[in-house]
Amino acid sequence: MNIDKKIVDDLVANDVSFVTTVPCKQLAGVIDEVENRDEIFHIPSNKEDEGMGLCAGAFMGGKRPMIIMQNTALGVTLNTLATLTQFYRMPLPMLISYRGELREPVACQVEMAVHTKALLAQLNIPTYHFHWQKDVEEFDNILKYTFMSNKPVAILTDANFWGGYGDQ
């Protein structure tokens, strides 16, 4: 199974038509797949909080948005998550590369990984952790839940999920 294609097929099936992305090596395949789909308007962002603002505009314009980002910038987004997405009950699926977890080769990424789940829990953001490639089978249901509940939802995808860094 091509997980990048599965993820984007699920986005299209759930009428997600606006995606903003912040570059990440782990997420490069899914970002490329998003970019190549005519059904999705893709706009890259410089920063994660900027991307959430773009998603808010798309949502207010009648689109179903999504952001694709790294967990290492989660701290930058806390105010935006609380005062924009949660306050206005904006459904926002967040596909997040969970840097600093198992099989992470870059030591400085570990520090934010230690805090990622706690920060999401403090904001009461439903969080799912994809560790095995078979976990992607839940993505469609997570998208349905996100838009039914009108909440931001985090999907953490670690290095193991993406197949590591070529270290095996």
Contents of the next structure:
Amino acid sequence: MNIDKKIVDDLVANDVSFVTTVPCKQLAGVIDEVENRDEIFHIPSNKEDEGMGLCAGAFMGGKRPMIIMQNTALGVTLNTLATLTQFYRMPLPMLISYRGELREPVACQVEMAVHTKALLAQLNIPTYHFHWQKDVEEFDNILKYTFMSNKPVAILTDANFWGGYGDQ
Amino acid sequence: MIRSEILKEIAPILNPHLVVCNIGLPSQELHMIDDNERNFYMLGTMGLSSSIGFGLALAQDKPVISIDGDGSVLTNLGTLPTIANNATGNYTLLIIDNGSYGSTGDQPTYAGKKTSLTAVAKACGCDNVIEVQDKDLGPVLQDAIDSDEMTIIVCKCDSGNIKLPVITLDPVVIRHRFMEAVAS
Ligand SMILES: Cc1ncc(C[n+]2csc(CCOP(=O)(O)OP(=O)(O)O)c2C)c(N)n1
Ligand SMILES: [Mg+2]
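Structure of the form predicted in complex with the partner chain (previous: the form predicted on its own):
Expanding to the full complex; the earlier chain stays at the top.
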């Protein structure tokens, strides 16, 4: 199974048509796939809170938005999640690369990984963790749940899910 | 002129259109001068007025005006390259540049010192950047809304504030009625 393609197929099937991204090595394939799909408008942002602002506007304009980012970005988006996305009750699926987990080669990434689930829990953000490739089967249901509940929802995707880093 | 005087003057120009308004006193002033369902008041999230308005402009065809502040643009400078590189003609960014963080007591910003937001916006790739003095804003804003090209307006004005109550509208009400206005 090509998980990049499966994820973007699910986005299209759920009418998600406005996607903003800040890259992570693990997300390179899915970002390419988003960029290449005609059904999706891809707008790279320079910082993830900016991206969440774009998503809030797109949602109010009638589009279903999504953000693709690294877990380290949680640090710069807490205020936006609380005072914009949650305060105004807007849906936002967040596909997040969960750096600093098993098979991580870069020690610094662990420093935000140890806070990631605690921060999401503190914000009462529904959180799913994809560790095995088959976990992607849940993605379609998570998207439906996000737009049903009008909440930000986190999908953490670790290195094992993406197939590791190869030789590093 | 101070920001509240400017907003009073341009309220009739803004009225028919979708407006995303910056946190704090700008939203409180607009709410007092001309509250209507086409205004989206930011109650928090300093810096994102331009991003929210731009996402809205990209998602639908109606004209959108973001009212932003110099301090808020400085805190989200990354917005300008994004706007420049994805320009859409139905979007106008109005930066009210009073050279200070007005809502928190007019502490000076760097935009009131050596930094020119007009030059920054141009350097970021924005094609239509107009710097205008407060008293001349009205016609410039009307032209920007009417034109098919995206415009960034940097309106230089005095710092200073009037006393106003906070907005007590529930955020979900603000968002809901705004979305109905967008869809109507
Ligand atoms: C992250 C964050 N830092 C600080 C504040 C406090 N704050 C609210 S409005 C504001 C000033 C904004 O200045 P500007 O964008 O220039 O608008 P003005 O009030 O001058 O029109 C500040 C510092 C905040 N709300 N959020
Ligand atoms: Mg200011």
